[in-house]
Structures are given as C-alpha cells and as structure tokens.
Amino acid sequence: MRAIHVHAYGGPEALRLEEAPRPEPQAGEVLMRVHAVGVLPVEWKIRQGLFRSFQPVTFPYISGSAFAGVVKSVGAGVTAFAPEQAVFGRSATGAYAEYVTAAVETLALKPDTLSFDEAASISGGATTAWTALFDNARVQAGQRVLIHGAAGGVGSFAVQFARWKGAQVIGTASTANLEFVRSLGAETVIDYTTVPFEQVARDVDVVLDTLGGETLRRSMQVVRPGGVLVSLIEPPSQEEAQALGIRAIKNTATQPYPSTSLLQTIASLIAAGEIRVTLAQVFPLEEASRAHELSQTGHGRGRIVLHIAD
C-alpha cells in the first residue's frame, strides 16, 4: 500500500509517500480501506519534534489517526463490524495510508448522509470540542461561553455544540471569518485582529482556549469567579486560577481515543442537521506536505482532510 512515512523530525518535506506493507487485523481489530483522513494540528507538532520530550516516536512512522473508510476484514472475536461497512474513527497505527487497522471500540458506522471526508473530521475535531465543553467544562444552557479560534477545526464544532446545548456563544476569529462564525450560531463574534477580546467578553462562565500562550493568560481574567477555563494546548497556572477563584484545566479525555458511543452521538447530530461539518481544504495523499503547511498557519475554516479513495 501507499503510505506517508516520517523518517526524522523536520518540516513538511519530512512527509514522504512510500510503499509500506499492508497491516493485518489482530484480535479485536478491523482492517479498513481508508477513504479520507483528518489532518490534526498535533500531527505537525509531532513531526517537528515539539513533543519529543514526552511523546517520542520510533522512526519511520506513519502519521495520522482520524480516518473514515470501508471495512475489508476483521480480526478474531470481532462481531460489531463486517466487511464492506462504511466506518469512521481513530487508529493508533498511522492513518495517512491506503489501509489501516483500528480497535473496534474506537470505530462507529458512518451515516449514509455523511461523506467520507466529512466523517474523517469528526474524531479529533468534533470529539475534542465535545470532551472540552461537556466532560471538562460541563457547559449548561444559559451560560456564556467564550470560544477562541471559533472558525477552526475544533472551534467550529465547539460553537455549534455550545449553541445546541443552549449556551450564549462568544467567538473570536479573524476578519475574514466573522460572518462564518456567526453562521455557526455565535451571538457575538470578536475580530481578534482589531479588538482585544477582553474588551468585549467579561464575566463569562466558560472559556475554551484553542491557542495557548498569551491568549490563555489573558483569558483567565475574563472568567467569572466560579467559572471554568479549559485549554486544549497547555496546563493553565493553578496559582493564578486559585487567586481568581476559577477552575482552569487542560482538556483531558477518559481514554486515548473517542468511544464508539460518542462517535455515534456526534454523527447522529450531524446526520440530523443539528451540526454541520466544514472542510477547510481537501488534498490528495501525495500532497500531505501541503496539508501540513496549511495546518501550521493556524488559519482557515474547519478541518483539513486528505482524500485517499472514492
């Protein structure tokens, strides 16, 4: 099969299209023909070696994890899925490839109304937003929620989930994405290129930080006492959080990858028209380096996807 290998830490040019042996499903696993793969920001950070101190890799490795495809065979003991079913989910073995294996508990059936490209954007995009808002921040109807990077691969889902829950949503975005974020359901959209967000957002119940750094530090000042800040990027200062009387945490999941039930819940909301998927750009597998270059800019609407098969 064709796959994107990384042989050493480096820039986008480190992504190399090569031949690789097709994996075989082990007990409790499923083999899929991959149709599409979501490009997650964590992947270029791993490729550059930014996580080497706490998440080292063994070279060469195949990048990617969030995919959608069709079942080709199943391992011993698998009864939940059968050949030729369309599925989506996560793989721990690298998904920038024509075939991938995954554990059954990280897969769900793809609704017929979703394309493979759309389904590939759910795990790592929609699931991250869901975990941050509902498992960690415990967002409730009527709360005021500030979402940074509201047009991005996680932010665009977070705006819609918070609105679906009945929260009042404030989003930050660049000038080009203001109307797009409004269309997702944000009541207030702040152009971060012209207005400091703390001039508009004050005493909010929840902040979802998708940027880290200075944005995270400034965001702690706009959370009301008793409110919560969840960062996708880095652990917030607990000393400052205590001084402000707020809860500030790094987003955490109860398991490495989303469960079948969570994947199905989100897919059902999308299929019902409650939530919509936005794809920033779709690239063929051989242009994975271009996809990473775009991901590294930190701009765009929705999720970047590699389309591998029709």
Ligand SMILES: NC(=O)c1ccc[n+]([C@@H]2O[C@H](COP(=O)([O-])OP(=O)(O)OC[C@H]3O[C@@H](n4cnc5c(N)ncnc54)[C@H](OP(=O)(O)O)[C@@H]3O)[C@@H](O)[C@H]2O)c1
Second form
Amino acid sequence: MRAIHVHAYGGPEALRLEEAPRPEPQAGEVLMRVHAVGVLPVEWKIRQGLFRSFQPVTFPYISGSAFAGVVKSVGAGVTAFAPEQAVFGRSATGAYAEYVTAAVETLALKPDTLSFDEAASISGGATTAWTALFDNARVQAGQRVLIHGAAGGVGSFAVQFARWKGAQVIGTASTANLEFVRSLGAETVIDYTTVPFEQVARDVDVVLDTLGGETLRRSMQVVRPGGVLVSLIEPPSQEEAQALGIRAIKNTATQPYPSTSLLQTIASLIAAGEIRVTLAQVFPLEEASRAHELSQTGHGRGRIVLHIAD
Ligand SMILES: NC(=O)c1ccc[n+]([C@@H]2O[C@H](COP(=O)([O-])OP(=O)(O)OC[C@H]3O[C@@H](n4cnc5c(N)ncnc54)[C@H](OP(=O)(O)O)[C@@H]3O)[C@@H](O)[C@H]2O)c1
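Cool, the form predicted alone is there; where's the form predicted together with the named molecule?
Every component of the complex follows; first up is the chain already shown.
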C-alpha cells in the first residue's frame, strides 16, 4: 500500500510517500481501506520533534490517526463490524495510508449523510471539544463559555456543542473568521487581532483554551470564582488557580478514546443537522507535506483533510 512515512524529525519535507506493507488486523481489530484522514496539529508537532522528550517515536513511522474508511476484514473475536461497512474513528498505527487497522472500541459506523472527508474530521476535533466541554468542564445550559481558537478544527465544534447544550458562547478568532464563528452560534465574537479578549469576556463560567502560553495565563483572570478553565495545550498553574478560586486543568479523556458511543453520539448530531462540519482544505495523500505546511500556520477554518479514495 501507499503510506506517508517519517524517517527522521524534520520539516514538512520529512513526510515521504512510500510503499509499506498492508497491516493485518489482530484479535479485536478491524482492517479498513482508508478514504480520508484528518490532519491534526499534533501530527506536525510530533514530526518536528517537539514531543520527543515525553512522546518519543520509533522511525520510520506512519503519521495520522483520525480516519474514515471501509471495513475490509476483521480480526479474531470481532462481531461489531463486518466487511464493506463504512466506518470512522481513530487508529493508533498511522492513518496517512491506504489501509489501517484500529481497535473496535475506537470505531463507529459512518452515517450515509456524512462524506468520508467530513467523518475524518470528527476524531481529534469534535471528540476533543466534546470531552473538554462536557466531561472536563461539565458545561451546563445558561453558562457563559469562552472558546479560544473558535474557528479551528476543535473550536468550530466546541462553539456548536456549547450552544447546543444551551450555553452562551463567546469565541475568539481573527478578522477573516468572525462571521464564520458567529454562524456557528457564538453570541459574541472577539477579533483577537484588534481587541484584548479580557476587555469583552469577564466573569465567564468556562474557558476552553486551545492556545496555551500567554492566552492561557490571561484567560485564568476572566474565569469567575468557582468557574473552570480547560487547556488543551498545557497544565495551568495550580497556585494561580487556587489564588483565583477557580478549577484549572489540562484536558483528560478516559480510555478507550474516542469510544464508539462518543463517536456515535457526535455523528448522530451531525446527521440530524444539529452540528455542521467545516473542512478547511482537502489535499490528496501525496500532498501531505503541503497539508502540514498549512496546519503549521496555526490559522484557518475547520479541519484539513487528506482525501485518499472516493
Ligand atoms: N490535548 C489534546 O487532547 C488536544 C486535542 C486536539 C487539539 N489540541 C491542540 O489544540 C490546538 C488547536 O487544535 P485545532 O485542531 O483546533 O487547530 P487548528 O485547526 O489549526 O485551529 C487553530 C485555530 O486557532 C486560531 N487562532 C490562532 N491564533 C489565535 C489567537 N491568538 N487567538 C484565538 N484564536 C487563534 C486560528 O484562527 P484564525 O485563523 O482566525 O487565526 C485557528 O482557527 C492545537 O495546538 C492542537 O495541537 C490538543
């Protein structure tokens, strides 16, 4: 099969299209033909070596995890899926490839109304937003929720989920994405390029931090006492959280992640038209390095996807 290998840490050019052996499904696993794979920022961070101290890789490896495809065969003991079913979810073995294996626990059936490209944007985007908002922050109807990076692969789902739950959403985005974030259901949108967000967002119940660093530090100040900040990027200072009387945590997820039931819940909301998917740009597999270049800008609207088969 064709797959994108990384042989050494480096820039986008480190992604190389090469032949690779087709994986075999082990017990409890499913083999799929991959039709589309989401490009997650974590993938360029790993490729650059930014995570080498705490998440080292063995070279060569195949990048990618969030995929949608069609079941080709199942390993021993698998009864939940059968050949020719369209599915989506997460693989631990590298999904920038024509075939991939995944554990049954991290797969779900793809609704017919979702394209493969759309379904590939759910894991790592929608699943992260859902878990951070509802499992970690326990967002409730009527709460005020500040979502940073509201136009992105995670943020574009987070805005819609918080709104769907009945929360009031404040989103941050650059000028070009303000209308887009409003169209997702944010009541207030702050242009972070012209207005410090703390001038508009104060005493919020929940902050979803997708940026870390200075944005995280400044965000702690806008949470009301008793409120919650969840960062996708780094553990917030516990001393500061205590002094402010807030709960501030790095996001966590229970295993298996994302579970079949979480994937199904999200896919049903999308199929019902409650939540919509936005694709930033779609590239063919051989242009994976261009997709990483785009992801590395840190700007954009929705999820970048590699389209591998129709
Ligand atoms: N820990 C986890 O479990 C986990 C899971 C998923 C993602 N993440 C991390 O979370 C981050 C976001 O992921 P993603 O997939 O949403 O990335 P993405 O699709 O690249 O989106 C990033 C968004 O951030 C916005 N942005 C950039 N600078 C900003 C600023 N100063 N203030 C507000 N918004 C700003 C951009 O909007 P504009 O174009 O308008 O600037 C863009 O829409 C990444 O660093 C990723 O690695 C962590």
